[in-house]
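A single chain, nothing else alongside it, follows as structure tokens in the form predicted on its own.
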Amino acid sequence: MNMEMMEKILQKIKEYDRIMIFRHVRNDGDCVGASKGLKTILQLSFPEKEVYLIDTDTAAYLEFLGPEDEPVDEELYKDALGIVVDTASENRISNKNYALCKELIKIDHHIPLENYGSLCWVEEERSSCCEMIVVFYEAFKDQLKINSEAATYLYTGMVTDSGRFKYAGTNGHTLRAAATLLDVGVDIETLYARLYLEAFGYLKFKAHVYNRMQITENGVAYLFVDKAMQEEFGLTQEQASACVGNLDSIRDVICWMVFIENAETETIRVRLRSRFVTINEIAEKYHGGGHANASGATVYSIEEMNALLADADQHVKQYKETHEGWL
């Protein structure tokens, strides 16, 4: 815990305002939970300043958690405390307003790719960004507050990048933060509905998904979800992406990809995740990065496809050789 760092994040927050949060291009639960999570806990702790959150970049399956605040005059950002959560590098902030700020703090949980912003808090051993958000609020109880709706914020992030808390980023303090957020007060039944109660389409799609996937001579589960699958299953470029969770649970696959099939940029763009082997340095090659153990990459043709999944076969290839203990 960067305490040192939390202290100069809170007193930026006092000198200011005005405050603008920022997430990042395609959004995920992380994301919007600790962008709408930290804009719940400054509102009711500093009910005195503006707080606004702006973003056209939605996640459908994320609409339940509400809308964000419609846009303002690019002026409100020149005089205001812009803060960014869980976002490694500034090309993925997705309000480009950023940089009208006066000032920028960055706050994440990502393998740091660069440093912006004049206060830069990053943890990468967390398992979410919201994770973080509970720790400041807890660090800081006696001056900041936080309610049942800030608690289900950051609730959605921990539960959604955790993979329900089941990937290698949980540990104690990352069950300690939830907790703290269920005292609070999270209906966590009606959650869970929301979060994975899936179409009876979607069902045949993952039947499709089991049908069609492959594993490579060393280990790597994968499946294309070209335009034809998409159109036929009627499938958002969020639900093709989700469709990497389907291959998680393979034994003897400890790397499992997703390529899905953008027609309107004419790239591919790939899920990457794992268990045991490292695989960010592989997304990081292809135009990506991440975490550990999840990341995402672009793909500009079918060669280029072929050879990250050449580059991954023989990554984990090496992995195997030389380790004991993956299933």
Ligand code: AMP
Contents of the next structure:
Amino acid sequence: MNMEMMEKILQKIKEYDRIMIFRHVRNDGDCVGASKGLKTILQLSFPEKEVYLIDTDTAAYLEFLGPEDEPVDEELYKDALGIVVDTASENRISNKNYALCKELIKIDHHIPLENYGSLCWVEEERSSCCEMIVVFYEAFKDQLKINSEAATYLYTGMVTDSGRFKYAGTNGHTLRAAATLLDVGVDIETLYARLYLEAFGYLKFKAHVYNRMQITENGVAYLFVDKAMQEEFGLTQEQASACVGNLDSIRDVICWMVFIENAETETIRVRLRSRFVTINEIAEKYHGGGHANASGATVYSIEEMNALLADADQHVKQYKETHEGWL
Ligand code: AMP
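For comparison with the form predicted on its own, provide the form predicted together with adenosine monophosphate.
So here's everything in the complex, that chain up top.
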């Protein structure tokens, strides 16, 4: 925990009358939860300040968390403090007006590919950026306020980014932060139902995923969700991308990935996942990055997709040959 940095961030928040919160493109539970949670905490704690969260990116499965603020005049950014959550590199910030802010703070838990902003608080070992926001709240709880709305946003990010507290990054700090939120009040029955219930038709697609998944020589499981498959099941890009989670419980498969064809941009999105072995170095080689066990990348042809698969296969082979205890 970086107390000195957190104190500097609180000081900056106090100095500014207007705060703009930003997050990454192609949003997920953690960046939505962290941005909305932080916004709510700041509004409750400093009612005299203007706090904006302006972002037009939406994800259907997170719509239950509610809409963001309407766009405001660009002039309003110029004397504002910008706080960017959960975003490793500047080019992934969703609302490009971040560049207009007088000052920028980065709060993130990704492996830092680059730093930006005048203050940079990065803790890679945190299971989610939401966990960092809870730590920040806990550190200054004599000065900050929280309510069950903020707790629900933050809990959403903690649950989704840790795979329901299952991934390797989950530790005592994670559960203590989650406990803080439950003490404030989160309706977890409703939250889990909103996040994880699936439509009948989507389960049919899941059955297809298990039918069509493939495996490389050394045990990298993968699936190419091409345009035809997306059309057959009437999938959005988001729904097509979600199936990476379906490949996560295969014995001896310590690395798995899905390739999602985007006919509009003529690119193929890659979602890489692993346990035991790290895969961010593979993602970084293919125009991407992310975490040790969860990364994203982009490839531009079937040849490049096969090259990535071959690299991942060799990477896994080497890991399996030099390590014990994986399963
Ligand atoms: P995804 O499979 O797209 O959900 O990505 C998994 C993790 O890697 C997320 O935390 C993303 O923020 C991160 N990530 C995805 N794509 C990139 C990229 N191009 N550069 C850096 N990080 C990425």
